[in-house]
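The chain below stands alone and is given in structure tokens; this is the form predicted alone.
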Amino acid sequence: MASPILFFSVLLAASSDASYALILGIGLAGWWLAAPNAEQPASPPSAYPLRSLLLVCIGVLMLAHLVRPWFLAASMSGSTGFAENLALAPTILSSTHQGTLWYLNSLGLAILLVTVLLGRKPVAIWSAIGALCLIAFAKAASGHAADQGDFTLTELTQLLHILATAVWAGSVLISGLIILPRLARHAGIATLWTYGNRLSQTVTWALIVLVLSGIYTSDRELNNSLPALWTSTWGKILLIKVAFVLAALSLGATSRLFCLQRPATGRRTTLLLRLILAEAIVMVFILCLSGLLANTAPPMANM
């Protein structure tokens, strides 16, 4: 694939992953803010710009989804011609596995948009969860994990990896950039600590799933060859991603051990805000590297 096409493909994947993660993060943040057994913040969840951001993220997902057939055509044809790849797109959508998944993803996006417009009704919430799982499945089935067919252990593992990554990245991004700074300004420290502990507990479970699924997936993509980790392009990108993941884990562990598990004070509040903001910034790099990995052939693809 030509270099400009690769750049925009990575940008497309990273923006889609970030938007998907933010949607999950917005849902979790709204749930934590509205939890009846938690101390209520000074302003209700509706006072945060979550709904507007949610609609923007869905818009980005839809835009990336609409242009994806052209990039699929460019990947298959090896051409950079706009008209040529555009003419090939209908054939891809009507007669390939990727085309079937594109329609499945379209269904998930449509359900997600309708449920967001319906508001916080119970049926809408469960429909949104189903739509997000459907979108994640379509993504897992369109990548390297589906090389041996659908509904395999590899594809299920990739699905869990996608969901765990989105929960971790989305909740940290939303909390670090929007929720926690506002809670620090407009709510008491106790409320911020309650929210922070909910965030930490959820991220911990997501990380367990993420690490286990990541080890399994990476071993398969490397074709059970450890040297491929530093001799292949895919492996080198993975090593860089792992370094950023370890940095994010260190920041998260520090915020949990030195802030949230100790009595709340003004000094610890400032430290907590800085740590989670730094973790959110690192998360942006992780999502970009994930997009690059998705557009790079793993060693097993060359066997």
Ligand code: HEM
Contents of the next structure:
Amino acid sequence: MASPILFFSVLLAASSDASYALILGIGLAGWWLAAPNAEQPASPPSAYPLRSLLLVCIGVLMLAHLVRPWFLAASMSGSTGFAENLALAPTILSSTHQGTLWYLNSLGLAILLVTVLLGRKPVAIWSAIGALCLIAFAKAASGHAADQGDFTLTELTQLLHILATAVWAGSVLISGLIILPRLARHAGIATLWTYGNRLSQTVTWALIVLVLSGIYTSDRELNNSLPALWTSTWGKILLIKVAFVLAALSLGATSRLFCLQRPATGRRTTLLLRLILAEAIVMVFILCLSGLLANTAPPMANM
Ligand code: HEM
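Given the form predicted alone, state the structure of the form predicted together with the ligand.
Let us now look at the entire complex, which starts with that chain.
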């Protein structure tokens, strides 16, 4: 793939992965904020700019979706010609597997937008979850994991990977960049600690799913050959990504062990905010590396 096309394809993948993760993260943050507990009244999610941020993320996802047929054409034709690839896009949409998935993703995005406009009604929440699963399926089925057909174990595993990684990446991004700093300024320290523990517990479950799914998909795409991890370009990108994941993991573990599992104090609050902000920044690198991985041919493709 010509380098400018590769650069913009990775940017497209990373920005849509980040927006998707943020949408899931905002949903979870709203839920954790709204859930009261014994000591603390609920802190109203409306006190946070979650709804407008949600609409911005859906906007970015839709924009990435609208330009995707051109990039599909560019990766198939190998040309960077704007008009040439634009002319190819209708054929791709009408007669390829990627075209069918594009329409499926359009449906998911339309349902997601309607549910956000409907607000927090129970039907809206379940439709939003359905739409997010549909978008994750379309993504898993349009990536390398679907090279051996649809509804395979590899594709299902990649679907679980996309959902679990969005839970971790999305909840850490929204909490580290917006929620926790605001809770520290406007709510009691106990509310912040309750929110932090809900975040940490949920991320722990997501972590189990994403590591197992990540290892399975990696093994498949490395053609079950470990040396390909350090001899192939795809393998080397994966190694760098896993190094960043280990950094995020150690930041998360430090927040949990040295802050959240101890009594809340001013000093620990400052440390917690810094650790989760650092984890959010590392997450941005992981999402960019995941976008690069998705746009690089894995060893399995050379079979
Ligand atoms: C915070 C942790 C992680 C995040 C946020 C993350 C995120 C993602 C995302 C968004 C994708 C889809 C990329 C795309 O199609 O555009 C992906 C794909 C993938 N991830 Fe992860 N991931 C994480 C951890 C891991 C780990 C620990 C492993 C390996 C053990 C792993 C292995 C993979 C593989 C093999 C793919 C498929 C790439 C391809 O399509 O060729 N990921 N990841």
